[in-house]
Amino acid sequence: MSLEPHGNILINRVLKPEDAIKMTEVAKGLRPLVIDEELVKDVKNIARGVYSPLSGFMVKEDFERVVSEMKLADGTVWPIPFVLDVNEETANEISIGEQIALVEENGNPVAVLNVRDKYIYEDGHVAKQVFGTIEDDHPGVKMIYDMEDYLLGGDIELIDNSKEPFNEYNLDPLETRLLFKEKGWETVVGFQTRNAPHRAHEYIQRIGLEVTDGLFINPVIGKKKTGDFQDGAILKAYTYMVNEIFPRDRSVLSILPLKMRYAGPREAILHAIIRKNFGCTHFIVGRDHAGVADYYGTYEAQEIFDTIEDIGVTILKLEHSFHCKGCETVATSKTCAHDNELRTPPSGTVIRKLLQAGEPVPAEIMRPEISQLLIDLGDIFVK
């Protein structure tokens, strides 16, 4: 089974070696524009086409089409916006037709932006409209708050090809879809997180196991909320289950540098698209998929993706999972008939509260292999 990416074409803005030194030198004449280390990730999975079909940072047509119906102006599916925001002094320096160097802080060229547009937008509009909600609570909402007050647009040149850190993780979609086709996988699941794996998510990736060829285990990499699992606990534990857990041959770990916006509906369909970009078939949505708090439904992300166009890729619409005494397993409201007081959820907090004092999680609950690994790490969570 051969997917196409999304938009139907695979985005491949990386210069080439002999291409990017002599892009370098012409980055030296440029106007600079420091860019944080979160925009370097967004400019790289661009370029390396992660998000096709976008080849630069959204023109004016597209963001606002975006953010209103969840299309790009051509009428492709696309639910988040990806911006590049500058005050309004360096908008009125910069021209269109214009190119610019995007560098590191440190002064490190990343890529050229070719300028096709420039504009201004409502922050609490595309609050209410991405995120459903103006409260700065929510930390996508405050993101864009965060933001300058103008936005430019035009396709992206990538100089900077590194894939620090973790390079051994970090395959394109060029790598995982030639990786897909060496294994003889037709049909592969995706799996989003950005949790250290427990008996839930072991038992849901084994279901998307049971209907493909092959697991691709792709936890997000890059700025999180307090609390969170720091990336290295979650790739520590992931090579666990790799290595000695899953099939050998039926399960692939690469990660995702990208940061989480906590869009819940929105950002569930953008994972959907990311994994098809990669070589996916079919994509797990789960409950409370990249929500925050108490902002989104329990299956609102899942319920999305009936009310938008087929965008190629089959979701699986996993229920909540839990540990049941009675069944004496992992089970779902589907599968099991025991009342609540035999059924014991992955609490996120207790997980933490435990690991946080090195204690143990219960081994109903979490691997007590990967709760030792995750101990013996020590500073595990995002702080």
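Note that the structure is a prediction, hence the values are computed from the model and not measured. Residue numbers count along the first chain shown, from 1. We call the rigid core whatever largest set of C-alpha positions still superposes within 1.5 Å between the two forms. Compared with the form predicted together with its partner chain:
- In this overlay on the rigid core, residue 29 has a C-alpha that sits less than 2 Å away from its partner position between the two forms.
- Residue 19: CA moves less than 2 Å between the two forms after rigid-core fitting.
- Put the two forms on the same core and the Cα of residue 356 is off by 2 Å or more between the two forms.
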The other form holds:
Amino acid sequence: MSLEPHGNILINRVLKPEDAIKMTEVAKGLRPLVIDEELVKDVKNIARGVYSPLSGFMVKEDFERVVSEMKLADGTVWPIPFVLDVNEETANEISIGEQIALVEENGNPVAVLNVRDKYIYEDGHVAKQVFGTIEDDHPGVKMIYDMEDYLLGGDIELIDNSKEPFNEYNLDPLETRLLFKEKGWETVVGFQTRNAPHRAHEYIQRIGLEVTDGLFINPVIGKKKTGDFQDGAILKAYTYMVNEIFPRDRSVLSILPLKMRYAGPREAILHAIIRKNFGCTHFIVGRDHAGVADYYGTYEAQEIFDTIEDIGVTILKLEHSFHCKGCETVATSKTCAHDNELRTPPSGTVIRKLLQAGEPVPAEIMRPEISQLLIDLGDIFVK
Amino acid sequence: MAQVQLSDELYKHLEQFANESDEFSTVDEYVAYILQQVVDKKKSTQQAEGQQDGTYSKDDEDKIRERLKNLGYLD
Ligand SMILES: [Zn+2]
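Mind giving me the form predicted together with its partner chain, seeing as the form predicted alone was just shown?
Full complex below, order starting with the chain above.
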């Protein structure tokens, strides 16, 4: 029996194929609102229950309580606003109660929004509350400042349930929940990543797998920074891990298309809630989870779980791990007594430089077969 | 705070009920109470419907299982 979804309700706003065809016709007669790629991801995530209990974009009372108290209007813990922004002119044209069509830049209708609310917000206040800063150097804060002045709230109905790219790795909560059940997993640990696996990741995954029935590797897919691993490379490397390294009936790899907000502690809560919806009972939160630059304290993303109402997910709060020559294995400050000279922490910069030069990463940092696989793929970093 | 317009007749009835009750000192309080109940009821119905959304039929489950098999997640 897996954990109940967040808010005890698994949202499903995906129209059945026959209804989607009808709705596509209806949508042609509705006011179109073009949304970008990142909002399309949010729309699909909402409809598929990834953000349960959200069934649409937030209305004002949810939005304001989320910003100030990390709760939806009904009291359910929720850390990050999910909103649909429009400019003043558009806001004036749209009335509450209206249905509008959310369309991609190429005109493809993605969903219908039942507009229930229309409101303004104060961006500085939102930034300060959600991100803890008003500096626009912070990428999440910049996203808030770049938003239009008005927000629309209301439920959505998903027309386009396509899952490209990486359809074959893209499972909905309904699917993962059934999958975990079929595998007989009572407990499942979720692992969030944006990287190809090195030994320190593997160490942490093993810790999770030692205390649960199954490991759910759930890389975040989407917009990345220059120098980040490309999504395809991450998936190839993890496919190797779940097929060859972990017992095949003990690990699952599936993607999460999601925009990073870099909200540190608040985002860690979001990540845990999302994995809860996928059916995870445990979730790994490392140091500096979802942080950026020096905006958050090293342990803030772990400590925040002690200050909120229990969301039902067991948080595995882990230290950074490194290879230690004294221990002759991967360890953390909790398990190794040696000096720093003997410890080699995995460095993203070093790993990138080596792989870009076609050279394998030292075997104590990255599995040689993963190094080789990445070198063979070539062109694995975002330009 | 938002204002709502009511017919004089309806207002008189409400005023009478509010006066007869011990709980409400004004018509505003009384009306707000009634409307809140309607909203709560509506919300819980929506939630129940949503719950049905979340559950799925045997047929749906078979489709999901089929996809999981096709993708190699299940044998
Ligand atoms: Zn050591």
